[in-house]
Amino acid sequence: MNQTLELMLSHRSIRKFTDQTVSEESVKQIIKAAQSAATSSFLQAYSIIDVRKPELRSKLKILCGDQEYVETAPLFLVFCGDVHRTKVVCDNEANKIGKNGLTTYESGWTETFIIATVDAALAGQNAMLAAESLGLGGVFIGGIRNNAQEVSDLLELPEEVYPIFGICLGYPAQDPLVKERLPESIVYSIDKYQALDEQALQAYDQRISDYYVQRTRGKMNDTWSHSISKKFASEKREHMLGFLQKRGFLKK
């Protein structure tokens, strides 16, 4: 197995960090790696905000569900889907050439929202891999969407930009076990979709239960299936559709 695969297969979420700062050179390398990710039609429809001011971090910590590491991690990046920049560029080009066969940018298309979301996700994964290759660890913060409007106001996001996730990064102060992913037989098939392998899922649930018992020294005993069921029974972020529509997304 080569070093790249070893790095990818050893990913763990890191939530505790040392006091060591992340150098500006490392930050630039991480951002450059993020920008090297694949992007639909070369749109590069995302923006990355490096949040440094302590007062902003403190507020974001609360808005993200009171996750302490949002405030204390040496580096906190917010990845946003961004088609505001696309709109500005398209309008500028249309005006420059007198709209010679070009129409101005049209807001609200669902496909544009998908492109921005995928672009940001690809960039985020590249950023995490780059950080891990430099000896850092981190965790993705989906809680950035808990209070999406408040986060947008705090970071002064214009219309057609929305916060998708954050990434906490720093030098690890913990060494958790790697959490096993679903069996290949459940997520991978050839030529056609495969129905859920119930037997493989049952065995996986037992292994995840054993993992939690070991990691928490018996304080937690849960299966993957049960934890997912609990999540969808409680966490829905019902505000997201209205929020996205107000920001110019998902109108058609």
Second form
Number of protein chains: 2
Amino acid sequence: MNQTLELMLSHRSIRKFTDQTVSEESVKQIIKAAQSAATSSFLQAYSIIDVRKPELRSKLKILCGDQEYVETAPLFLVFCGDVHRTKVVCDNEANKIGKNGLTTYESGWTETFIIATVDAALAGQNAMLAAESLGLGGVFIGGIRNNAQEVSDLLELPEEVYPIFGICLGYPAQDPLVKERLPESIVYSIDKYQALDEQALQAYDQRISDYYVQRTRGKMNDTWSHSISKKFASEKREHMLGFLQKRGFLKK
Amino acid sequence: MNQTLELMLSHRSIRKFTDQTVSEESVKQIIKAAQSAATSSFLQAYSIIDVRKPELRSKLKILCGDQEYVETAPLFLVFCGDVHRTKVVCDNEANKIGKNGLTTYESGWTETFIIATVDAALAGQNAMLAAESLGLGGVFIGGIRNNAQEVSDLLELPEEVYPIFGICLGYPAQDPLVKERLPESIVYSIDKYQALDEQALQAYDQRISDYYVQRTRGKMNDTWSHSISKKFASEKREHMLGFLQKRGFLKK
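Given the form predicted alone above, produce the structure of the same protein in the form predicted together with another copy of the chain.
Expanding to the full complex; the earlier chain stays at the top.
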């Protein structure tokens, strides 16, 4: 197996870091790797904000659901879907070419939101794996959406830019087990969608329960099914549609 | 530089493939790598459909905007955002535990749509890079959203599953240049969002124009700014919001 596959298969979230800082050279490599991911129609519809000021970090820590490592990780990158830049560029072109050209930008299309979200995620996955290839570890922070408006204000995001996730990075000070994914038969199928393989799910639930018992020394004992149903009941971030529409997304 | 970074930095879309098939072993490795990506709250909210039947491929080719390689690529994987599975699992749990538990699943939240879209994209980027590490090349097909309802019918997707992108994969029969990304100063900033660096953009526009001239032997000569403003004027996929709402997404 090659190094890249090995790195992917050994991915797990790292939430505890040593004091070692991440060099500027490594940061540059991570950003360059992120930018090298594919991008829809070459739009590159995302921006990355590297939050360094301690006071911003401590505010973000609270806004992200009081996750300690958002404040303490050596590196905290916020990935944003960004079509503000696209709008500026299109408006510039329209001014050059004349309003009757093909360049009028229209805000609010759902398709645009999907493009920005996918572009940012492709870049984010490359950033994570690039960091791992350099000996770092990290964790995605969806909690950045808990208080999306406050985060946007804090980072001075203009309209049509929204924070999708953060990534904490640093040198690992823990070595957690890799968490087994769903059986291939549940996620992957040939030629058409397949109904849930309940038997495979049951066996998987048991293995995940064993994993939690092992990781927590018996304190936690939960199946995958039960853990995600708890998650879904509690974490809906009900403000997202209103927030996104206010920021110029998902209006049509 | 390590192998993983090298692979990322040399990524470019491959649209022409040799006749060599992709082994089942490689397909398994690609899917496993995709599944190893991070996933929000461990939901794994996506499904991958490997389209093999020639008649499905030729229909998809048309539905994706008449892109030849959708039909002819040795492998064509469709990545779908999937919370149908989540719903089934949550409903199962609710039935076990009783309706008064914390497990009631509610459809239609925008947050859920974001989770599914990001999860699928993280997996997709791993799939692409895993394939590249095995000597394959490929291209993302956003055109799968051109006729999202017809594609959903064809692949028998239930509600709360939607096709986000396809990936064509195979052994490269072309060797295009890597396309230079936006300058770091435009995509990346420290502590807050930065207004567009117009000077850096102008220089980049010129370099992209040079790239197109070189790649097309003078037939195409376009700046980045102009090419994306053309793109945005024409490709809005105006049906997406209606389609997604009909399928149970983005209703609140």
